[in-house]
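The chain below stands alone and is given as structure tokens, in the form predicted on its own.
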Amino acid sequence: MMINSNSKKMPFIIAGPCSAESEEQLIETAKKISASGKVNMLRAGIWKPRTRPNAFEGVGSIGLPWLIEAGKQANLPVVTEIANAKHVELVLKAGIKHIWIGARTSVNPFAIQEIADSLKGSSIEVFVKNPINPDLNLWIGAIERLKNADIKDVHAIHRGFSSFKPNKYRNEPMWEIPIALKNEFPDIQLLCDPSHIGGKRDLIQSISQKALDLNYDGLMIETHRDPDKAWSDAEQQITPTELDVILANLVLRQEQNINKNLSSDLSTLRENIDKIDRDILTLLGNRMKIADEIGIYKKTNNITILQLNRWREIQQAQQSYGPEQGLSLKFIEKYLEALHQESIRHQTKIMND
């Protein structure tokens, strides 16, 4: 699936409308997105899982031959979403060789197992979107179930995670989770779905660039001939012309530096980073030794481990000092939370000894 050119990895691009609406719509969109020669696969949703009833839930299996014909006319392989064994039966019968499993399905191990069992013996290629909730093990489990069913070509798509906190994204990226997935499966192909992460077309460029800077293998971008009239997710779809502009403006970076002099400079910087990291761990170890002494004092004097006023003092002080050092408040928050939990663990051990 991966394409290489001059040591710079070209992203694998999947593009097409959120939903199949008509054969004409699919064919027109497909021809336009294929004109640039940068798109590798045509996508369209045939079945659309919606949060509430009475929303457009896809045209159903009638759209499968439309998608296949659009792919033929654009000379592109096609991919669509499936959510159960019946969908698998229908796409296999239609001759579709690429599918993706959506976030609402990958969150359910029973559904994934049903799909894996129905795919046994097929040579189909499967893309697994991350589950709705930020649970790495659910994503890993979905991939493992498919691999255990002897599906050879299993890839991952990062489409962001639902969050109760309002922010600029439709789905919080939480980049650390797909990075952890890649660490678990180093050989897996990882794609990004900036359309679902952003939820707005003006965020697609920046999200796509960040994904490539993090060494993702490709992108899935929702593209429609007339996005404002789309039957689903209109705000996050772009025109084929806009897709061409986004792809043309992506900066492609190489994983390794082929310039020996520059590589030497990078090695020196990394050695400095490694030394600082060791110094930080040494300081944290010393901090926990003091936390142990505090734990002994609290146990001796019958004082509770959690002291909310003291914890708030630490938070306020470090959230003021951290940004002065160029650190984001989000990082400071996560760092302090981890630090606090480790300190509580040390003191709890002492209390229960």
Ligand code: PEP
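Positions refer to the first chain, counted from 1. Quick caveat: nothing in here was measured; it's all calculated off a predicted structure. What we label the rigid core is the largest C-alpha set whose atoms superpose within 1.5 Å from one form to the other. Compared with the form predicted together with ligand PEP:
With the core held fixed, S36 shows a CA shift below 2 Å between the two forms.
Relative to the superposed core, N309 shifts its CA atom by 2 Å or more between the two forms.
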Second form
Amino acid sequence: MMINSNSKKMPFIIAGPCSAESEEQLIETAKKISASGKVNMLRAGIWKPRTRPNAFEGVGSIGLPWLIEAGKQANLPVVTEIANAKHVELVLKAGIKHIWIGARTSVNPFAIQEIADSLKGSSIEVFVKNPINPDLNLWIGAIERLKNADIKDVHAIHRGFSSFKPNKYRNEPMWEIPIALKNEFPDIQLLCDPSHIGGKRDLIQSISQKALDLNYDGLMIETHRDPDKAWSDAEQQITPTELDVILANLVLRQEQNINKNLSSDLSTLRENIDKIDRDILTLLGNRMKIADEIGIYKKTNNITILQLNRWREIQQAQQSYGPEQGLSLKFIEKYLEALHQESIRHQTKIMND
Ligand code: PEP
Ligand code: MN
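Given the form predicted on its own above, I would also like to look at the protein as it appears in the form predicted together with ligand PEP.
Let us now look at the entire complex, which starts with that chain.
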């Protein structure tokens, strides 16, 4: 995958239908999405891992030559999903050079190891979607297994995490997980799949923009010549024309500001942030020292560590003060929980000393 290194970062765009349905569907879609010059790769699922049986499970290997032909006619490289060693064998035999591993496969270390073993010695590029459950280590593990099999080009695709009762999103984005992945593998190319995160067309623009604002390297967007009639994921697919509009509307930003004055302003602001971060930790340390003293008092007087009323009092006070400072209730809740756990950890240590 080649990332353009202009001052404004151009996202790498993968587009195409959720599923391959016929050769002419792929050719028509491919030609239309390539017209803008902004799409870098054509996607289509040949084998579809469906959550429930009896849903459309893909056309199968008959679709491989269709995809290759569509890529040729639109002058785009192609990518498809594989889930086992047999798929790998068929894809390699067909001469396909890019594959993705789906969310229902990256949860399974056995499947990933089988895929990694069967890819050994090939020069294929692999995009690894996050596992369906919010487990960063499974995602990391899948990438490591592929790297250990000497696959040079391993990239990541963030497609969100499933929940029992999806609300706004089909799959919760949980942006902190892909950010943590990037922390683990700073050089990995990270793409966002707003189609599977959102589950509906209307959300694609805003999710895509958010991903680019977080410095993602690209997007994978499901695009179909006639989305309402798509054989899978109809509600989240868009037409090639809608794709053009979304791509044209994206605000592209620079990773580093090259304007000198602006960048010195930025470093002043960053210095302020660094100082505040240190102050916050100092204050938290002081707070913990007081928690330790309370721990000693509780131990001497045989009082339980958890005093529910007191904890509720703290929560209420902070939940009314936090929003006045422009902080969301969700943040306050997470912050207090972390703080409380650290306090309990300190006091438990004191009790048991
Ligand atoms: C897909 O890309 O069509 C797909 C099945 O994705 P995921 O594995 O993210 O559900
Ligand atoms: Mn899909």
